[in-house]
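As a starting point, one isolated chain is supplied in structure tokens, in the form predicted alone.
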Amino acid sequence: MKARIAAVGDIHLGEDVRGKFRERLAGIEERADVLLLAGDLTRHGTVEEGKVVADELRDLPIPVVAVLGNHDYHSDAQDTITALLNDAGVTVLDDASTVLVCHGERLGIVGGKGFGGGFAGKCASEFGEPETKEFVRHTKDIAERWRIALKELQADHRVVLAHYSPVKDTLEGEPKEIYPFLGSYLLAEAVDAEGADLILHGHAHLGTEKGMTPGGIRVRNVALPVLGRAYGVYSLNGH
């Protein structure tokens, strides 16, 4: 496939950087066909700052697919933050798809936040308390829904977005005590059951960009932090 996906993760905007980022971003569309956020578009969450992230990606002039972070929630203002961002013309993704044609093709996008939980050998198991019971459930459901957004899926390639990590190999650089709540195993066996051709996501902003899951699926680290970048630029066909 010939489609170029421009993605970038944290970018943890608020006013006093107002227009720095849109700055960053002009000439996107020489270099790639979509915008794919991978979470925590803010730093707390507020109204406020999900009001300058519509602003700086209002009208641009290649689609925007986002999902959200845990930041976005801090202030319990994610569905305002969501309205606003499609009020401004970005597709947000709740664990759910989105379809678009480009050259041609239709490119499938996944989207959901995650969440965390561990990965094989060293993960949180559904046991115990009710809060810990919970705290898997949660991720055990995400997962569910990634797998029956991507089997209904009708496009002829496939990516899914996230701001939890689905595998440990992007989070080489973090601190090992803290993989529980940065990502999850279950997230890239629900993706391996249905397939796809990349996973983007953030979060481990002291990460490393490139993983793949235990069926050979590529995964992509796209917090900027790690790309050192305004974006990232992948293809489908491993370049």
Given for the second form:
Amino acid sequence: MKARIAAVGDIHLGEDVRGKFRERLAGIEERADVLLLAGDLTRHGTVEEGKVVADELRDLPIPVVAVLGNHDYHSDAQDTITALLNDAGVTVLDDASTVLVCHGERLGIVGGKGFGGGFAGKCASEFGEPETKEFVRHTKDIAERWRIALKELQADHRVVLAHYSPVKDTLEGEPKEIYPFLGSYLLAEAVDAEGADLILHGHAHLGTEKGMTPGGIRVRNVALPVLGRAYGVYSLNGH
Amino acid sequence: MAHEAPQYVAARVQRALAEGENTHELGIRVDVRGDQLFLRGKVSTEERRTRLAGVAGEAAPELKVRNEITVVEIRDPGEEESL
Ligand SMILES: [Fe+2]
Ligand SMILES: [Fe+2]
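Having looked at the form predicted alone, could you now put up the form predicted in complex with its partner chain?
Following is the full complex, with the preceding chain placed first.
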């Protein structure tokens, strides 16, 4: 059996677009078994915007799993936004995993926002000022939590859901100068070490949809402006 | 006052778009050419497109804003990709 995954990121909802996103989700249960949201659900990360997102997702006929993005942290209301989403039935992953059952098979999802730092050979190191070290350490800690979550994950299909990118392939179209703020190879390295069938991310609005990790895991940038469609649908076939 | 270098003007506008409380738009490219300020990128609504041009104009009142930002057309989900 296959698991059909609908995914989109960077929906950046707010009061001004209330109702529009939900409209685009009509009939999603015919196309997909689960909806994954790759962060940047809001624009300014306010509680008000969090309520709009929760209302748009409430009682959808398929399960919804989300991670937050940098915008959702901007107003220091990420915990409240998470609680609002939980109340609306959305699972929010913060460097954690969840397992859903689709057609009798287990779909395991490891999710978290991820962070930046850059890509192998052209990246920041944990060296120098405390601010630099803290930046790099944040990404390293996240990558380590993903690695452990993947190691412990018992599932037939394995998907990683992130906001920041694990590879630069899917950043193609973004100015090279900002790559270190768009993702980190440490994320890909962790996933390659434990294995997964697919990595989904957002954040790079000007990037490209398709890429691959050095270990050969498919990566899809599902940022809404990149997709240009309501959501992408990826089907994972049984082995 | 010395004439401000176009790079600094562009950077100031970009910051205003990214950090402005009513915008927080990080994905906009800003270029200054002569007396013109070019904005390029994609946003989700016409209203956001207009608002960005307004904020850019306030940050660089001496320049003529050329708003080349487009509103993303959202199509149907389309075909699934089999992996
Ligand atoms: Fe975004
Ligand atoms: Fe983002």
